[in-house]
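Single chain ahead, written as C-alpha cells, the form predicted on its own.
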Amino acid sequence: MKIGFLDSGLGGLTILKEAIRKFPNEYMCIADIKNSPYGLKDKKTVNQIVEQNVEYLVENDCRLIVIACNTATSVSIEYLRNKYQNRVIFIGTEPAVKPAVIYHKDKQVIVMATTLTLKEEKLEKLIDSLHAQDKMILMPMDALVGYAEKEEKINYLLAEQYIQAKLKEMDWKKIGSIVLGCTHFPIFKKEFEQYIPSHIEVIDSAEGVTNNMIRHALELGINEKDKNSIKIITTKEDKHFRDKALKILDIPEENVTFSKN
C-alpha cells in the first residue's frame, strides 16, 4: 500500500515535505496543476475534479490518502468518505484554528485562506465549536497561490509585497497568532515572517496532519521504510514544476521521480 496525497500544484508538497521527514515510506502525490487553484472555482467542480484525481490514487493502491488542500478538505472531504467507506482513509487539512484559539486566548486570530474555504461550512461549524466567532479575522489571501504556481520560479518579491499591503493597517497590539489555511502558503513563511511583530505566532498545518497520517497508517500496517520513494504526478506539462518542487522538498532529486497523467 502507497500512501497517497492530492492537492492544486506545489501547496500541498509543503505537508509532505513533513511526512517525509517523520515517516519515510512509498509516496504517490498528484499535483493539480491544470486545475489550479481550486479556491477560485465554484463547489461542484471542486468536488468532480478531486473525485477524479482521487479515483487514479485508489487505482493505484493508495488506501491512506491525504487530501493536502484545504479547499479541497472543506469542499469534498465528507463525500469522498462516504463514497470510499471502509476502502480508503482520507485524512483532511484544515486550518489550524484551535491550536491558535487554545494558546491566544485573549487575542484575536489572523486566518488567511482561499475565498473558497473562508466561506466554507466546515470552517464555520469549527470556529462556531471554538466559541471563538469574535475572535476571527478571516482574510482572503488568493493571490499566493499563484505566485507560487503560475511563473516560471516562485515570485517571492511579488508574494512579499502582497503580504506586506494586506498587513499594512493591523493593529498588531491585539493579535495572537496568524494561521496559513491554505497549504501554499507556508511556502511564503519568511516573508510573512519579515512583516508580523515577532511575538506573533505563525501558524500552519503540517505538523498536525502528518501526525494524524502517522497514526493510521500504523494501524493500516503500513509501517516506517528505511527510505522515501515519492512519485510526483501533474495533471499538465510545466517544465518548471521539478524544479520548484525540489525547492519545496529539500531532498536529493534521485528520490523522486515525475510523470504526467
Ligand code: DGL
Given for the second form:
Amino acid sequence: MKIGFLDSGLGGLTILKEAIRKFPNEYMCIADIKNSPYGLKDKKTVNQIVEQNVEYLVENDCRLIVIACNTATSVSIEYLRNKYQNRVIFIGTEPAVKPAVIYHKDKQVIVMATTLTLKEEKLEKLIDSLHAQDKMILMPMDALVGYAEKEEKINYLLAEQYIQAKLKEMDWKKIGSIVLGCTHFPIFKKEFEQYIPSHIEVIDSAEGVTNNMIRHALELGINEKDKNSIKIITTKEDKHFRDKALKILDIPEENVTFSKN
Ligand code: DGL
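Write the structure block of the form predicted together with the ligand for the protein whose form predicted on its own appears above.
Full complex below, order starting with the chain above.
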C-alpha cells in the first residue's frame, strides 16, 4: 500500500515535504499540471478532473490519499468519501482558520486562497461554525499559482511584487494572523515574510495535514519505513518541473523518480 498525494502541480509538494520528513514511506504524488490552475475553473470541471486523478491513484494501490490542495478539497472531498467509502481514506487540506481564530481572538484573520476555495460552501460553513464572519478578510491570490507553475523557474520576483501590492493598504494593527489557504503559497514564504510584520502569525496546513495523515496511516497498518520512495507523476510533459520540484522538496534527486502518465 502506498500513500497517494494529489495537487494541480507544485503546491502538493509543500505538504509532501513535511510528510517525507516525519514519516518515511512509499509515496505516489500526482502533479496535475495539465489542468493547472484549479482555482479559476468551475466546480464541476474541478470535480471531474480530481475524480480521474484519484482513480489513477486507487488503481496504483493507494488506499490513503492526501488531497494536498485546498481547492480540490473544498470541491470534491465529500464526493470522494462517498464514492470510495470503506475502500479509501481521504485526508483533506483546509485553510487553518480554526487555530487562527482561537489564538487571536480579538483580531482579524486574512485568509488567502484561490477564488474557488473562497467561493465554496465548505469555507463558509467553517467560518460560520466559528462565528467568525466579521473577523475574516478573504483575499484571492490566484496569480501566485501561475508564478510557481508557468515559467521555467519559479518567479519569486513577480510573486514578491504581487504580494507587496496586495498587502500595501493593510492596517496591521487590526490583524492577528494570515492563513495560507492554498498549498502553493508556502513556496513564497520568504517573499511573504518581507511584507508581513513579524508579530503576525502566518499559518499553513502542512503540519496539521501531515499529523492527520500519519494517524490514519498507522490505523491502516501503514508503518514508517526505513527510507522514502517517492514517485512524482505529472500529467503533462514539462522539462522544468523536476528542478522546481526538487528545490521545493529540498531532497537529493536519487530519492525521487519522475514520470508522465
Ligand atoms: N494548490 C491548490 C490549492 O491548494 C490549487 C492551486 C490551483 O491550481 O489553482 O488550492
